[in-house]
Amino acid sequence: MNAFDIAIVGAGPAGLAAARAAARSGKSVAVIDDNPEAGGQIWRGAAQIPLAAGARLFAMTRVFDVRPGFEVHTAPHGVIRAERLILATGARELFLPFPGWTEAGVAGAGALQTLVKSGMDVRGRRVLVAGSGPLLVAVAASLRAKGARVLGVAEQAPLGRIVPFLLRYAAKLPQATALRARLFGVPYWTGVWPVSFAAGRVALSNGRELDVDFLACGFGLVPNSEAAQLLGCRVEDGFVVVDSRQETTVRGVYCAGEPTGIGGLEKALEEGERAGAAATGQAVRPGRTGAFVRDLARAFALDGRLYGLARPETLICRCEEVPLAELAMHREWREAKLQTRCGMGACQGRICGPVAARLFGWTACSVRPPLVPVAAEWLATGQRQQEPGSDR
């Protein structure tokens, strides 16, 4: 078993940060992330990234299951134990389903600006970025760089809510300016969205058509909170509650960045920084990105309307295969579960629950081991059997 002072489930950068300000008292730092490197999705494929001296990093390492006494169960480094966990698990995009939501050439904003990082050649290729949220620049912009023809961005947000949002936080210009400088030519269309794709060809709610190669489209983004819920730590509204250390309602258990509110990268190294402090006993400084985050959340609310997009024949479970007009017979997450195996693919319902909790209200009763899907093996032993003659 390995122990440790410190165990941070998540290396991004509210990770990172909080392994260095946990490095900083002397105690030992696990940090366990489940890439090859440090980075997370916003740093990933940037420069080798420095972990704080001290901290050791578990790379390639799956969480399935997180137990009281802060024990944390991988594959295959087995059972990582700890004085106190740090959980900065981020977050992962939120798909809304329309008419040929489900076909090749459509992709997760973030998904597709992933691929490209880790090596996918969109020269030449025309896409088109659409969906809600600051991310929608910032990936327009990237794969833009990396040579794609972007037609256009379609931000669902109207004109109305964003322009005050901007002026409000007037320090961010400058970055926002920069990214729009970098799509020079490009349109940016608000209050529009994808209405359907078929054959490459999407339909847009302003009534345009465009032929692409790809659709990337996020509609905002959705805590990763599953971690926090099976350790019992109270969650409202998807998001994890903490105190001014942020400490959970768990003793011991602390969680920073995007489960505790959609924020960016500011909010998780600030929050990072202090959870590491906190955790360790160090002075916390005072947390100033609250109202960015409200007032984020406000300007790019989703409008109704997207709500209404998928036809009865429309896939909501992309794994089993369930359309919205079977889930719709059903009155609750649980029955619609087991009726249908909604939920029961290899996602374990983390594209279909935000869905089905936005079209029907349904919440997930409760969170399970394991988290992300494992050898049944690790399950069975906790550590993966050695083939013969295999010597690792």
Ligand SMILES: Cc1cc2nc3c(=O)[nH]c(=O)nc-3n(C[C@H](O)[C@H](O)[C@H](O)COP(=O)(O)OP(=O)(O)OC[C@H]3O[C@@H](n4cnc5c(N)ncnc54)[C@H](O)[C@@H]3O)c2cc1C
Given for the second form:
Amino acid sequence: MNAFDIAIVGAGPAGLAAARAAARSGKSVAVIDDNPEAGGQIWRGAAQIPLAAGARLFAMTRVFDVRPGFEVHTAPHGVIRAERLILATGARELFLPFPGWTEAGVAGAGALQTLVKSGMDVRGRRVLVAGSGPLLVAVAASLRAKGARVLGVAEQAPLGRIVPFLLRYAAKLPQATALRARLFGVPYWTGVWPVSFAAGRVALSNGRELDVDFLACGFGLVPNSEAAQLLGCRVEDGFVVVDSRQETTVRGVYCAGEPTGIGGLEKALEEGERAGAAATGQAVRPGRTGAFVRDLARAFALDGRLYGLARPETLICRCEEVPLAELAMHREWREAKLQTRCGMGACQGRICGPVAARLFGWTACSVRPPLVPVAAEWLATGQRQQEPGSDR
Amino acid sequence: MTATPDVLVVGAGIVGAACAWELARTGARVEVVDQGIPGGGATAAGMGHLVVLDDDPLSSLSLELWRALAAELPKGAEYWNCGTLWIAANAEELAAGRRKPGVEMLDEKQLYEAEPELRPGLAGGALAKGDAVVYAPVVTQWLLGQAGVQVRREAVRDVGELRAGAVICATGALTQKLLPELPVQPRKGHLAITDRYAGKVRHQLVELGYMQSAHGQANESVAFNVQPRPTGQLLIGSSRQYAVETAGIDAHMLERMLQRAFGFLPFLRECSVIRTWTGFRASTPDKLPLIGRLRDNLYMATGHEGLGVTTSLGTAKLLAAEILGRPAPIPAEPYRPERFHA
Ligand SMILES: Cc1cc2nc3c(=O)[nH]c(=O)nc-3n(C[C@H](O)[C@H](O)[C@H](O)COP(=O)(O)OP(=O)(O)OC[C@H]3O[C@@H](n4cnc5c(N)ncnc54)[C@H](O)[C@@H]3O)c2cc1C
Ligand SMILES: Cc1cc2nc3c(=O)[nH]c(=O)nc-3n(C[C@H](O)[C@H](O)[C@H](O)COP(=O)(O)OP(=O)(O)OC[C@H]3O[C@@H](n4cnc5c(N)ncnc54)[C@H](O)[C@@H]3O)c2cc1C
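Let me have the form predicted together with this ligand next, following on from the form predicted alone.
Full complex below, order starting with the chain above.
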């Protein structure tokens, strides 16, 4: 049995910063992540914080259940026990449906970036990056660095909301200037979004049409708060509620990074540091990134017209191929799910759930183990000690 | 306010929906109320296996009704006549299988031809070709639609206050909340569903020891019961627990249930499970449902334990006959609610 003082789920910036802080105390630390290497979404195996000496990384390890006590159930390392738990599970991309969004050639912006980072050749390929948020610029820059012909970045937010944000945070966005240089010559359109895609041709909301090899889309990030929900931590509007020490409403469970509010790298590092320190009884420095989260959300708030792009026949649930018209007949998520199978597929509503929340105002169903699909064998060998009387 | 309806059904699970449909077809004005979404109770949790159980005329009647209805059901009802293969682990169970009505016996060789993924060393099986599977939430919605009913969302607190020619209480595992004098107890069950593995399992597979779990009195029990969905997914059951009111996954039950299933279908170990859930069956002391008049204009259609999807259609026929004063299609006595009220 693996037992540690601290278990950290997620080896992105938040998780690695938490591991560094926690390891300072001399306590034993486990870091668990489903990727082959530490680094999370942004660093992808080129982590800029080394794994703290004394911390043990469980790579390619999926967490499918977390239970009080704490027990972190993983495949393939079984149960990892810990006195304290730090959830640094990051975020996933938000996709919004428009006619053609499920066709070959349309990809998630971050997903395409990940593919390229892991070796996909995009040299000379025409790419339009579209959607919302600072991530689009990062994706465009890294695709260009790999030789892609980035035709432009279509940001849905209007210029008038982005400029004040950039002016205010220019100093805080150290990458911003470098990115701009790397994107020199790439048009950045604001207040523009894709309205449809067919046979390699993107139609934009400003009337323009572009022929592309890839349309890379991302409309913002959705927090991965499922593990926290499973433990009963309070979650508001999808975000995990924490106090000034990153502790959730469940004692001994801390949360850092995107699940507490979308705020990017600096916030993830700061919160990871705080969570690691707090969980090991060290002094905790106050946070500085709260206003940034709010201002980021405000600057890149989605235009309501984006929710009206899907046509009756446009698929909302890709796994189960459920079109908009079938969903629109229902009054709530659970009813729609039961009647149409929307959200019942392999992704378990991780993609279509946030879409339905925005299009219809529905809140998704309860979270249950397994958090991610897992071989039945792992669910069946929980290595749980029988409590006396449980097998009456 | 509209005029009082002829029939008011409390509960829009598959049993209530079937009753509404059956009575609406006779020309009655029917209304249905439910505190949640239609088909959102046990009906959403169950496996939807349509199965004839020995010595149970209600299940045989119901299967006849299902077969007659099959062609009319919408595609989303996923009606599939895959049959039930009762698995015998040993000679003794094989003998028990032989006593089942209307089954075709399979010897060891035929068993593995029918289901190659079963573990070696089993004795044989009993194949009930008439059995089927169905996706109950869609059937429920369809029955309500056919009855021309718009379900009213409302929690009923006192059945005595309801005004209708006949009130049908089809409240499933929640029945005691309305009628504490009736011995209808929730009996919790777990299920797990896998990703798609088309063709690996061809029939609903149930161990012949299943009835011991279903009809036994043990506080906790599990049995091997696996269903292939038309999507290629596999639904893995089943577990039974009394005296548990919380709907969360009980890890030890899920573990026991899966282990039991691996014991028959070893390849399941490798199958990716995408979701697990629980539901509450409405169980009665003698394992038979309550169908018929309780008092005055109050009728019961509840207590169907692990068989209510199957027996919903038969229940509706039997109850409609009583309400309308027509001859019963099968003897009604075993199901009468007053057996608990003598
Ligand atoms: C697809 C994508 C691409 C991005 N690209 C960029 C970029 O290029 N530039 C940029 O500035 N920002 C980018 N971001 C934003 C970036 O995620 C944040 O700015 C920052 O990295 C957040 O750090 P974090 O530690 O909170 O989360 P993450 O870096 O996302 O780390 C969370 C880690 O937890 C793991 N995890 C989650 N759940 C489980 C589980 N159940 N079991 C095991 N492991 C689990 C994840 O696999 C991940 O490795 C991207 C985000 C996404 C979703
Ligand atoms: C794990 C599991 C597996 C199963 N597998 C099968 C199977 O393979 N085959 C089979 O035939 N059966 C199976 N069953 C059993 C079957 O699912 C049930 O018997 C059947 O769904 C019962 O239907 P119902 O309409 O009586 O109850 P429910 O579907 O529970 O409906 C009762 C309805 O009444 C409503 N209600 C209750 N009280 C009130 C009130 N006071 N006011 C307003 N509304 C109220 C509820 O909201 C609910 O919608 C299984 C059950 C479980 C739990």
